[in-house]
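The chain below stands alone and is given in C-alpha coordinates; this is the form predicted on its own.
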Amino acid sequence: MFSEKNEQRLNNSMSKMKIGIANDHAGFALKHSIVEFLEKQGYEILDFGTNSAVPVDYPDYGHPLAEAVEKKKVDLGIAICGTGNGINMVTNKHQGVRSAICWNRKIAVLVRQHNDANICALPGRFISERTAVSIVRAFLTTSFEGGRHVPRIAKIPVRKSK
(Lines of atoms letter the chains of each structure in order from A and count residues from 1; the text may use other names and numbers.)
(Lines give C-alpha, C1' and ligand atoms only; values in the text may rest on other atoms or scores of the structure.)
Protein backbone atom coordinates (compact mmCIF):
# COMPACT_ATOMS: atom_id res chain seq x y z
CA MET A 1 0.00 0.00 0.00
CA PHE A 2 1.35 3.42 -0.94
CA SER A 3 1.33 6.41 1.37
CA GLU A 4 -0.33 9.46 -0.15
CA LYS A 5 3.10 11.11 -0.55
CA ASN A 6 4.57 8.04 -2.32
CA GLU A 7 1.56 7.71 -4.59
CA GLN A 8 1.80 11.39 -5.55
CA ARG A 9 5.53 10.99 -6.31
CA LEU A 10 4.82 7.90 -8.40
CA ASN A 11 1.92 9.59 -10.17
CA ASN A 12 4.15 12.54 -11.06
CA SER A 13 6.78 10.27 -12.57
CA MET A 14 4.22 8.11 -14.36
CA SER A 15 2.19 11.02 -15.74
CA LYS A 16 4.43 11.20 -18.79
CA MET A 17 3.18 7.78 -19.85
CA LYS A 18 0.99 7.33 -22.91
CA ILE A 19 -2.12 5.28 -22.17
CA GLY A 20 -4.26 3.64 -24.85
CA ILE A 21 -7.94 3.14 -24.18
CA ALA A 22 -10.54 1.20 -26.17
CA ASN A 23 -14.13 0.27 -25.51
CA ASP A 24 -17.28 -1.01 -27.08
CA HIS A 25 -20.73 0.50 -26.50
CA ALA A 26 -21.02 -1.14 -23.06
CA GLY A 27 -17.83 0.60 -21.94
CA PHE A 28 -18.61 4.01 -23.40
CA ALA A 29 -20.02 5.65 -20.25
CA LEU A 30 -17.28 4.30 -17.99
CA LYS A 31 -14.56 5.48 -20.37
CA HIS A 32 -15.42 9.14 -19.77
CA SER A 33 -14.72 8.91 -16.03
CA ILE A 34 -11.46 7.09 -16.67
CA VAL A 35 -10.30 9.56 -19.33
CA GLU A 36 -11.18 12.48 -17.04
CA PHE A 37 -9.10 10.91 -14.24
CA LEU A 38 -6.17 10.21 -16.58
CA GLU A 39 -6.18 13.74 -17.95
CA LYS A 40 -6.18 15.23 -14.43
CA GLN A 41 -3.17 13.04 -13.60
CA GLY A 42 -1.32 14.29 -16.68
CA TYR A 43 -1.30 11.08 -18.70
CA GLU A 44 -1.27 11.31 -22.49
CA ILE A 45 -4.24 9.38 -23.89
CA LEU A 46 -4.68 7.64 -27.22
CA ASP A 47 -8.39 6.86 -27.58
CA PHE A 48 -9.29 4.01 -29.94
CA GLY A 49 -13.05 4.50 -29.41
CA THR A 50 -15.88 3.87 -29.68
CA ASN A 51 -17.33 7.25 -28.92
CA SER A 52 -21.00 6.43 -28.52
CA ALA A 53 -23.38 3.95 -26.94
CA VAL A 54 -24.48 2.65 -30.35
CA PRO A 55 -23.82 -1.13 -30.46
CA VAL A 56 -20.49 -2.05 -32.05
CA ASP A 57 -18.20 -5.09 -32.16
CA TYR A 58 -15.48 -5.03 -29.47
CA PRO A 59 -12.81 -6.64 -31.74
CA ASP A 60 -12.92 -3.53 -33.94
CA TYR A 61 -11.59 -1.50 -31.00
CA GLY A 62 -9.63 -4.10 -29.05
CA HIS A 63 -7.33 -5.05 -31.92
CA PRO A 64 -6.06 -1.48 -32.56
CA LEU A 65 -5.37 -1.03 -28.82
CA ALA A 66 -3.48 -4.32 -28.64
CA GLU A 67 -1.47 -3.41 -31.75
CA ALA A 68 -0.50 -0.10 -30.13
CA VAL A 69 0.68 -1.93 -27.00
CA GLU A 70 2.44 -4.56 -29.11
CA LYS A 71 4.27 -1.92 -31.18
CA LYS A 72 5.04 0.22 -28.08
CA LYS A 73 3.01 3.18 -29.37
CA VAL A 74 1.48 3.32 -25.87
CA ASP A 75 2.96 2.29 -22.54
CA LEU A 76 -0.13 0.57 -21.15
CA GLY A 77 -3.72 0.00 -22.22
CA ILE A 78 -7.20 0.02 -20.78
CA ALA A 79 -9.93 -2.02 -22.50
CA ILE A 80 -13.60 -1.91 -21.56
CA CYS A 81 -16.57 -3.98 -22.66
CA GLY A 82 -19.65 -5.28 -20.89
CA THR A 83 -18.01 -8.15 -18.99
CA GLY A 84 -14.40 -7.38 -19.83
CA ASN A 85 -14.09 -10.89 -21.26
CA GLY A 86 -14.62 -10.31 -24.97
CA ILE A 87 -12.21 -7.41 -25.33
CA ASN A 88 -9.73 -9.24 -23.08
CA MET A 89 -9.81 -12.28 -25.38
CA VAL A 90 -9.20 -10.06 -28.40
CA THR A 91 -6.29 -8.16 -26.92
CA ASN A 92 -4.60 -11.34 -25.68
CA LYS A 93 -4.38 -12.64 -29.27
CA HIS A 94 -1.48 -10.23 -29.83
CA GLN A 95 2.15 -11.13 -29.26
CA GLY A 96 3.56 -9.46 -26.15
CA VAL A 97 0.17 -8.41 -24.82
CA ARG A 98 -0.73 -9.56 -21.33
CA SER A 99 -4.26 -8.35 -20.73
CA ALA A 100 -6.04 -9.11 -17.46
CA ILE A 101 -9.63 -8.61 -16.38
CA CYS A 102 -9.67 -6.46 -13.26
CA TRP A 103 -12.82 -6.10 -11.19
CA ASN A 104 -11.20 -4.67 -8.06
CA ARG A 105 -8.09 -2.79 -6.98
CA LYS A 106 -6.29 -5.81 -5.50
CA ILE A 107 -6.55 -7.77 -8.77
CA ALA A 108 -5.09 -4.77 -10.64
CA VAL A 109 -2.14 -4.63 -8.24
CA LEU A 110 -1.45 -8.36 -8.51
CA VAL A 111 -1.63 -8.54 -12.31
CA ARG A 112 0.97 -5.78 -12.52
CA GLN A 113 3.22 -7.20 -9.77
CA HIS A 114 3.08 -10.86 -10.80
CA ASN A 115 2.11 -10.92 -14.48
CA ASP A 116 3.48 -7.61 -15.77
CA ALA A 117 0.06 -7.09 -17.39
CA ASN A 118 0.11 -4.30 -19.95
CA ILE A 119 -3.64 -4.03 -20.59
CA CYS A 120 -6.27 -3.71 -17.89
CA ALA A 121 -9.63 -5.06 -19.09
CA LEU A 122 -12.64 -3.73 -17.22
CA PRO A 123 -16.19 -5.13 -16.97
CA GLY A 124 -18.09 -1.94 -17.78
CA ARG A 125 -21.50 -3.27 -16.82
CA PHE A 126 -20.41 -4.63 -13.45
CA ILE A 127 -18.29 -1.98 -11.73
CA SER A 128 -18.95 1.59 -10.66
CA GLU A 129 -17.07 4.62 -11.97
CA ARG A 130 -15.41 4.97 -8.57
CA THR A 131 -14.23 1.36 -8.63
CA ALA A 132 -13.01 1.71 -12.22
CA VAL A 133 -10.90 4.76 -11.36
CA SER A 134 -9.49 2.97 -8.30
CA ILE A 135 -8.57 -0.03 -10.47
CA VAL A 136 -6.95 2.13 -13.15
CA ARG A 137 -4.99 4.11 -10.55
CA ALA A 138 -3.68 0.88 -9.01
CA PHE A 139 -2.86 -0.61 -12.42
CA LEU A 140 -0.90 2.45 -13.53
CA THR A 141 1.00 2.99 -10.28
CA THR A 142 2.04 -0.59 -9.56
CA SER A 143 5.33 -1.97 -10.87
CA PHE A 144 6.29 -5.48 -11.93
CA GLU A 145 8.13 -7.32 -9.15
CA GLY A 146 10.31 -9.36 -11.51
CA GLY A 147 12.20 -12.14 -9.74
CA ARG A 148 10.36 -15.45 -9.66
CA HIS A 149 7.74 -14.09 -12.08
CA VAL A 150 10.15 -13.49 -14.99
CA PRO A 151 10.53 -17.15 -16.08
CA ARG A 152 6.76 -17.64 -15.88
CA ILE A 153 6.08 -14.66 -18.13
CA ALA A 154 8.70 -15.89 -20.58
CA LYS A 155 6.49 -18.94 -21.14
CA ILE A 156 3.45 -16.85 -22.17
CA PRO A 157 4.26 -15.84 -25.78
CA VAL A 158 1.86 -17.10 -28.41
CA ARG A 159 2.92 -20.48 -29.73
CA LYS A 160 2.20 -21.78 -33.20
CA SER A 161 0.17 -24.98 -33.44
CA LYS A 162 2.06 -28.13 -34.39
Ligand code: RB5
The other form holds:
Amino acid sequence: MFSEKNEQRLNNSMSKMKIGIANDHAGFALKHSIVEFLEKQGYEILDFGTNSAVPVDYPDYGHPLAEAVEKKKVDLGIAICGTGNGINMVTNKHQGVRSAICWNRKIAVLVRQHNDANICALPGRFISERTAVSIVRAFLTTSFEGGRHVPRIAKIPVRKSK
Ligand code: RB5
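To test you: the structure above is the form predicted on its own. What is the structure of the form predicted in complex with ligand RB5?
Entire complex below, previous chain first.
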Protein backbone atom coordinates (compact mmCIF):
# COMPACT_ATOMS: atom_id res chain seq x y z
CA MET A 1 0.00 0.00 0.00
CA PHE A 2 1.00 3.68 0.03
CA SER A 3 3.11 5.34 2.69
CA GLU A 4 1.83 8.65 4.06
CA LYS A 5 4.63 10.46 2.26
CA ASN A 6 3.71 8.91 -1.09
CA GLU A 7 0.07 9.63 -0.47
CA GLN A 8 0.90 13.29 0.15
CA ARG A 9 3.01 13.44 -3.02
CA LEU A 10 0.07 11.92 -4.86
CA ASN A 11 -2.29 14.50 -3.41
CA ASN A 12 -0.08 17.34 -4.55
CA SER A 13 0.47 16.10 -8.11
CA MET A 14 -3.14 15.00 -8.71
CA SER A 15 -4.94 17.80 -6.97
CA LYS A 16 -6.13 19.54 -10.12
CA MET A 17 -7.41 16.52 -12.05
CA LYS A 18 -11.11 16.74 -12.84
CA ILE A 19 -13.08 13.52 -12.46
CA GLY A 20 -16.58 12.90 -13.83
CA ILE A 21 -18.84 10.45 -12.01
CA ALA A 22 -22.15 8.98 -13.15
CA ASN A 23 -24.26 6.18 -11.76
CA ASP A 24 -27.75 4.72 -11.73
CA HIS A 25 -29.72 3.74 -8.61
CA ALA A 26 -27.74 0.48 -8.31
CA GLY A 27 -24.51 2.45 -8.20
CA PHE A 28 -25.70 5.07 -5.76
CA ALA A 29 -24.71 3.18 -2.59
CA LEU A 30 -21.03 3.07 -3.62
CA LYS A 31 -20.90 6.68 -4.65
CA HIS A 32 -20.59 8.23 -1.19
CA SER A 33 -17.29 6.49 -0.36
CA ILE A 34 -15.87 7.24 -3.79
CA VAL A 35 -16.79 10.92 -3.69
CA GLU A 36 -15.46 11.16 -0.13
CA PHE A 37 -12.16 9.66 -1.30
CA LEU A 38 -11.94 11.98 -4.32
CA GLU A 39 -12.64 15.07 -2.21
CA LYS A 40 -10.07 14.03 0.39
CA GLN A 41 -7.47 13.61 -2.35
CA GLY A 42 -8.23 17.04 -3.78
CA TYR A 43 -9.73 15.97 -7.11
CA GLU A 44 -12.25 18.25 -8.72
CA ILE A 45 -15.54 16.37 -9.28
CA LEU A 46 -18.21 16.76 -11.93
CA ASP A 47 -21.22 14.76 -10.74
CA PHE A 48 -23.70 13.65 -13.39
CA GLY A 49 -26.03 11.91 -10.90
CA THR A 50 -28.16 10.11 -10.06
CA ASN A 51 -28.20 11.06 -6.42
CA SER A 52 -30.83 8.78 -4.95
CA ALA A 53 -31.82 5.12 -4.94
CA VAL A 54 -34.95 5.78 -7.00
CA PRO A 55 -34.80 3.59 -10.14
CA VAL A 56 -33.54 5.38 -13.25
CA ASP A 57 -32.22 4.36 -16.69
CA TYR A 58 -28.42 4.12 -16.71
CA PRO A 59 -28.04 5.51 -20.30
CA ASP A 60 -29.43 8.84 -19.09
CA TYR A 61 -26.37 9.16 -16.84
CA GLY A 62 -23.74 7.29 -18.82
CA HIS A 63 -24.11 9.35 -22.02
CA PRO A 64 -23.48 12.76 -20.37
CA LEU A 65 -20.40 11.38 -18.59
CA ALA A 66 -19.04 9.90 -21.83
CA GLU A 67 -19.65 13.21 -23.65
CA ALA A 68 -17.68 15.04 -20.96
CA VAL A 69 -14.78 12.61 -21.35
CA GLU A 70 -14.97 12.80 -25.14
CA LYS A 71 -14.97 16.62 -25.09
CA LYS A 72 -12.24 16.64 -22.43
CA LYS A 73 -14.38 18.50 -19.93
CA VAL A 74 -13.09 15.97 -17.41
CA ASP A 75 -9.77 14.10 -17.35
CA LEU A 76 -11.17 10.69 -16.41
CA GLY A 77 -14.56 9.21 -15.55
CA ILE A 78 -16.12 6.79 -13.10
CA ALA A 79 -19.35 5.03 -14.08
CA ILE A 80 -21.33 2.78 -11.75
CA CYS A 81 -24.35 0.56 -12.26
CA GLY A 82 -25.36 -2.80 -10.78
CA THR A 83 -23.11 -5.04 -12.86
CA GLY A 84 -20.95 -2.32 -14.40
CA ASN A 85 -22.00 -3.66 -17.79
CA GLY A 86 -24.98 -1.55 -18.84
CA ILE A 87 -23.33 1.78 -18.18
CA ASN A 88 -20.08 0.50 -19.71
CA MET A 89 -21.90 -0.40 -22.94
CA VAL A 90 -23.33 3.11 -23.04
CA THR A 91 -20.08 4.97 -22.46
CA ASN A 92 -18.22 2.86 -25.02
CA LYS A 93 -20.61 4.07 -27.74
CA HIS A 94 -18.73 7.38 -27.71
CA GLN A 95 -15.70 7.99 -29.91
CA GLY A 96 -12.56 8.53 -27.91
CA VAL A 97 -13.98 6.76 -24.87
CA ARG A 98 -12.30 3.60 -23.63
CA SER A 99 -14.43 2.46 -20.75
CA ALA A 100 -13.33 -0.60 -18.79
CA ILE A 101 -15.16 -2.65 -16.17
CA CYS A 102 -12.94 -2.97 -13.12
CA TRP A 103 -13.71 -5.40 -10.32
CA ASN A 104 -10.35 -5.39 -8.57
CA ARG A 105 -7.30 -3.17 -8.17
CA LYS A 106 -5.06 -5.10 -10.56
CA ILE A 107 -7.56 -4.86 -13.41
CA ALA A 108 -7.73 -1.09 -12.81
CA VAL A 109 -3.95 -0.83 -13.08
CA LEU A 110 -3.83 -2.90 -16.29
CA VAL A 111 -6.64 -1.05 -18.07
CA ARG A 112 -4.75 2.20 -17.52
CA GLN A 113 -1.32 0.79 -18.43
CA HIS A 114 -2.38 -1.24 -21.48
CA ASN A 115 -5.68 0.22 -22.72
CA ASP A 116 -5.36 3.87 -21.67
CA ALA A 117 -8.90 3.46 -20.34
CA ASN A 118 -10.51 6.81 -19.59
CA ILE A 119 -13.63 5.58 -17.81
CA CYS A 120 -13.62 3.11 -14.94
CA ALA A 121 -16.91 1.20 -14.83
CA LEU A 122 -17.73 -0.39 -11.49
CA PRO A 123 -20.18 -3.21 -10.65
CA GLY A 124 -21.87 -1.52 -7.70
CA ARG A 125 -23.77 -4.59 -6.54
CA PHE A 126 -20.74 -6.87 -6.55
CA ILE A 127 -17.87 -5.04 -4.86
CA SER A 128 -17.41 -3.56 -1.39
CA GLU A 129 -16.84 0.14 -0.72
CA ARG A 130 -13.27 -0.66 0.25
CA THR A 131 -12.60 -2.48 -3.01
CA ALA A 132 -14.26 0.31 -4.98
CA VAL A 133 -12.00 2.94 -3.40
CA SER A 134 -8.87 0.87 -4.02
CA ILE A 135 -9.92 0.41 -7.66
CA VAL A 136 -10.57 4.13 -8.12
CA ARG A 137 -7.28 5.05 -6.46
CA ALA A 138 -5.36 2.70 -8.76
CA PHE A 139 -7.25 3.86 -11.85
CA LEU A 140 -6.58 7.54 -11.19
CA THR A 141 -2.92 7.18 -10.31
CA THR A 142 -1.71 4.75 -12.99
CA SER A 143 -0.35 6.02 -16.31
CA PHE A 144 -0.63 4.59 -19.82
CA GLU A 145 2.52 2.68 -20.72
CA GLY A 146 2.44 3.65 -24.40
CA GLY A 147 4.87 1.68 -26.60
CA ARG A 148 3.35 -1.49 -28.07
CA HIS A 149 -0.07 -0.50 -26.75
CA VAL A 150 -0.32 2.64 -28.90
CA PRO A 151 -1.06 0.91 -32.26
CA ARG A 152 -3.42 -1.48 -30.47
CA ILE A 153 -5.64 1.20 -29.00
CA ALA A 154 -5.50 3.07 -32.33
CA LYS A 155 -7.36 0.10 -33.85
CA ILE A 156 -10.24 0.27 -31.35
CA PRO A 157 -12.56 2.96 -32.85
CA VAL A 158 -15.90 1.97 -34.34
CA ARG A 159 -15.77 0.71 -37.91
CA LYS A 160 -18.44 -0.36 -40.37
CA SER A 161 -18.79 -4.09 -41.05
CA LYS A 162 -17.92 -5.06 -44.66
C1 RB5 B 1 -30.50 -1.99 -12.45
O2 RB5 B 1 -31.40 -2.85 -11.81
C3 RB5 B 1 -29.49 -2.77 -13.25
O4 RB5 B 1 -30.09 -3.44 -14.29
C5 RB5 B 1 -28.42 -1.82 -13.76
O6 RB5 B 1 -27.85 -1.15 -12.69
C7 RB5 B 1 -27.25 -2.44 -14.47
O8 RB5 B 1 -26.71 -3.51 -13.74
C9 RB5 B 1 -27.44 -2.76 -15.87
O10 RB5 B 1 -26.50 -3.15 -16.57
